[in-house]
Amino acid sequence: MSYPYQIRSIEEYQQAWRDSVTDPEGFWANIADHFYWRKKWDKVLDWNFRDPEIKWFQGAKLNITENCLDRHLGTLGNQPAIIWEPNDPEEHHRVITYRDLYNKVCQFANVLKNNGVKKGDRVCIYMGMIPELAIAVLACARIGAIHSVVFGGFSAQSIADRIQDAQCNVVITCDGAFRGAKDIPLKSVIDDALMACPSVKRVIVCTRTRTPVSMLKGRDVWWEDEIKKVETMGNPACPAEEMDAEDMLFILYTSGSTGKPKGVVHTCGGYMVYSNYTFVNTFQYQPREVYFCTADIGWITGHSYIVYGPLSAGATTLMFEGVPTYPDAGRFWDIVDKFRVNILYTAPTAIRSLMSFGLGPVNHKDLSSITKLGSVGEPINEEAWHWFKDHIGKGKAPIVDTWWQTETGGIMITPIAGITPEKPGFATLPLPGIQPILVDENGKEVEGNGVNGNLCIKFPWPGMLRTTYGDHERCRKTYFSTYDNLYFTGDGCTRDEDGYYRITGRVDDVLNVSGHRIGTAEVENAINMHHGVVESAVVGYPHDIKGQGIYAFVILEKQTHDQELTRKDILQTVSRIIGPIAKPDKIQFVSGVPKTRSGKIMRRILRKIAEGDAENLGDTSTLLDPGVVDDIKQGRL
């Protein structure tokens, strides 16, 4: 497959960023006429972000699996799709081709309709990375219906939470997973959760790790009889159900300031057409490379880059069930020399993890076959910048540094393999379509290199989030009202000398943990919810591994005698709400935290204290008990 819309210079990049920028719908629709439509579009692009409204392409229709599947078959049908790695390298991988997974998806979709499963029904997944995944996204994409994949790290409570937001009706789930030395318990904690979800009727399973699970009649039912009962059907086709551009395609729940997470929504079209743009240049993707992402599909990243993008692009995509560091630190350098990987994309945590083994699980692995790197969920700091181009790109391969965000659909900034010039710690320059603005806390755009601001996008493109599920209006206070007529990422940014953008990191109160937003009001939710505890705060700090950590400063009914166990205690409940992801990395007992006299906590103070920097508070004058600071410098663990 050619990719006549690739860019192969950094001249070719400069015209097409500028193309894009004086016609953005001429641009937009040059790309997307390489895709199947059912019906061309009647209008590139209608938008206004007062309110805020987008629609690309209205009036198309389209299936995106037709875009990933079926057009692919007749010239790369015996092609590798998926490469599945289990958990266990002692177990075999799969592979799977375009055709087989055809045939999948179509037995899937099937599957789903015999239960129920119509065009708009809200689907929950909540699965180990396992190919069933990926076959149970596209099914559900096959006959119209919304997926909404719930990460398997969250607990009850959150799936709960993000099921009775959608109002879902049938979950599909395995029996547990596999994830280094752990044996997750989904089935279980699907159970659990489903106690506060009337909505849901019909819960799919499917057998992983043969954990015994309670199925209930009449709602419970395995995923191999229903494939049989398909099976028994003569294994029909199962048409692509036509959708139309605006569609919504799935909801994937982010972390917010507030408490309660929020379901981004992206469609049909515009996001087909620009998570494939981005990944086939990118990554300059050349036909039957084989592409390593390691992030989970619970996660937009991979949403956008194991699924949609690269299968949208018919290339090789490999999914791997464990973790970087199991049964050892080598499991990543083994895959890339068992498969001959040509372009890996991770994340700088895990970078930094396996950093600090040394060089003893890299050495003596044969990753010759690594044409390009990448990294994703924040910005990459120098030190694991120059181990990753060193020790992994052998000094050779580029490092794609990429900057975007769940709600963005795909990747904005970063530099093109290869093309654009490298500079570590920076996501380098916007790619075409992407209009990012730099302003004050004004809203008054700083203009010029060497200046920093708040990062906006001043231009839709086709991958952004249209609603929040449920609550357009979120989505306009959030996105779209702290400055008129631009849409906030939420993040810092500096612009050089050389016009390269570098992230500095969020401005609001979400804590990038390890690449995953958590919002800093979920984490204090769930801290309050101990028995013992009256009030908490949470800041991040910077963290040698995950990027940033978790610091809770917690305020107790009454004094523990036991503090360590107090501690384990509120750790328990953070897992048992939110899920291990979102564990304090500290937790300091204190006897008031900073607070205006309106009652505002002032975690500008307290984030300064937790990253060491205690010597410069600035004025704490008008603190409602300024003699808590002192108490809280004294005890920071």
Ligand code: WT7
The other form holds:
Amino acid sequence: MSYPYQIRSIEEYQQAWRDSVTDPEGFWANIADHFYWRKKWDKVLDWNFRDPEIKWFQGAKLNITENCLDRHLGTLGNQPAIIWEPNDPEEHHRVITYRDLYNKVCQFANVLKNNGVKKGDRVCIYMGMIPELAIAVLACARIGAIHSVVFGGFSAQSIADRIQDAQCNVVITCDGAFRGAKDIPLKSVIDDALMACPSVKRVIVCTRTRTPVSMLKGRDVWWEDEIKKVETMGNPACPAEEMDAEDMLFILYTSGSTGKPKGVVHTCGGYMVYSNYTFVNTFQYQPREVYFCTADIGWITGHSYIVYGPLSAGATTLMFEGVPTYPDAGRFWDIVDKFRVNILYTAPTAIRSLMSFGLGPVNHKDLSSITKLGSVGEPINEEAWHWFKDHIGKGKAPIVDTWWQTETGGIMITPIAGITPEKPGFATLPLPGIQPILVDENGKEVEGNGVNGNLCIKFPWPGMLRTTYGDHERCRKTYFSTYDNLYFTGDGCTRDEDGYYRITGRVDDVLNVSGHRIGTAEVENAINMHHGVVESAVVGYPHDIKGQGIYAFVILEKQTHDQELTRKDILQTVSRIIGPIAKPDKIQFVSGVPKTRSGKIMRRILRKIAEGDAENLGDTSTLLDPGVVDDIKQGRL
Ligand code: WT7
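Go ahead and give the structure of the form predicted in complex with this ligand, now that the form predicted on its own is out.
Zooming out: every chain and molecule, the one shown earlier first.
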């Protein structure tokens, strides 16, 4: 594969960016021309940010899997599409060529059809990081079913919420998943979730850990048995469903500052073009390079940069089942060494955690294959940036600090590897097609360089979300109502003297814990469900490894004799309601929380206390009961 739209110099970048602003439709049409469409578009773009209504490549017909699979068969059929490294380094890895992957996706697409799945149906996928997860995702796309992948760390309750919201009728899962020393009982979690999900008529269970599972007659079937059935039916191919460019491709749930997680909706045409364009350009992917993104497919990073971006580009994408510290903190480097990885894309939290083990696990590993490094998910601190640069990239490999969101579908602000001069801690410049703007509290544009503001985007791009599933008004309110005619990201941002962007973190009540997004309100609701809890307030605080930790202030109905036990009980409740990723790092029992006279919790004050900056609380004169603040300060953990 060659990429005629791959930028090759800083001048080309500047030219492309200017073109994308003066003629966005022409710019994206030129790129879209390099994909396989059953029918081309009638109109490139129709939009308004009021409703909002965003339509890219209207009238075009395609199937994204024909772009990820079929079109590569002639030239790349024997090239590895997916290299899979298991959790246990003693177990054999797998190499799946483009032809293998095509066959497996077709086969499983036929399984889905056999089980009554039709175009437009919603399918929940809850699996570990095995190739069958990518196969399940692509098989849904093949037949036009809308996938909703739920990360394996979420609880039964969280899965049930998501299944109900999307009214899924099929679930694809595994008996269990291996993650480090743990064995996670996925099917058993699904069984709990399904007690509250009457819409689900079929559960397809793939074997991985072979932990005992309950298989309900009439509802649950084994992946392997279903494959055998379609094998005996003859024709293994599965024609791709013809999709409209604006048909839904997938739903992915993400947390916000209020309420339950919302289902971010991405559509077929624009998402395909955008995930591919950003992959090819940001990482400067060259044919045959081995690319390793350490994310989980349960998050948007896995969707766009393990599955759709790389595969639509004919790349070799490495999928790793395990965790960075198992069996030891050298695992990533062993994988790089073993497969001669060229591009490594990971998260600051992983880098910081590996840094804490010192250089022992890095020394004597051959990392000479690495030519490009990437970071995503949260601001990368300078110390981690330099460690990554010096010890992993050996001072030579460029680092791309990629800023984007579940809602943006793909990378938005980032250096282009080896082309954009980098600056530690800065996501640097917008990709072509992206028009960032900083605004102040009143929505007034902050112009010039050396300024701060809230980060917004003023023009649509093909990968952006179209709606939040089942609730378009929520989409409008959350992203398009804070500022007129702008998409609001929820992030604060600096533009320095060179015009470089640095993302400073969320300005709403959303936490970023180890690169995972969690709403404070969500954690509070979970804590409040615990027996004996009257009220709680949750804030973030700086955490050496996780970036942000979760600090909970909890008011109990009555004094507890055993605070430690009560803490553990609350953690259990949060694990049950949301999942282990939302467990507070600190729980402080308090007699009250600071509130305004109108009853609103003053999080600003709690945040200061949690951060250990209790001497600078600012104006507390509007507090209902200033006395509680001293009590809280004294009890700080
Ligand atoms: C939020 C989006 C996008 C994939 C993973 C997270 C933060 C993301 C960066 C970065 C500083 C970053 C932002 C953003 N974020 N990348 N390079 N520098 N902050 O996706 O769960 O949708 O979270 O992650 O705060 O809004 P997500």
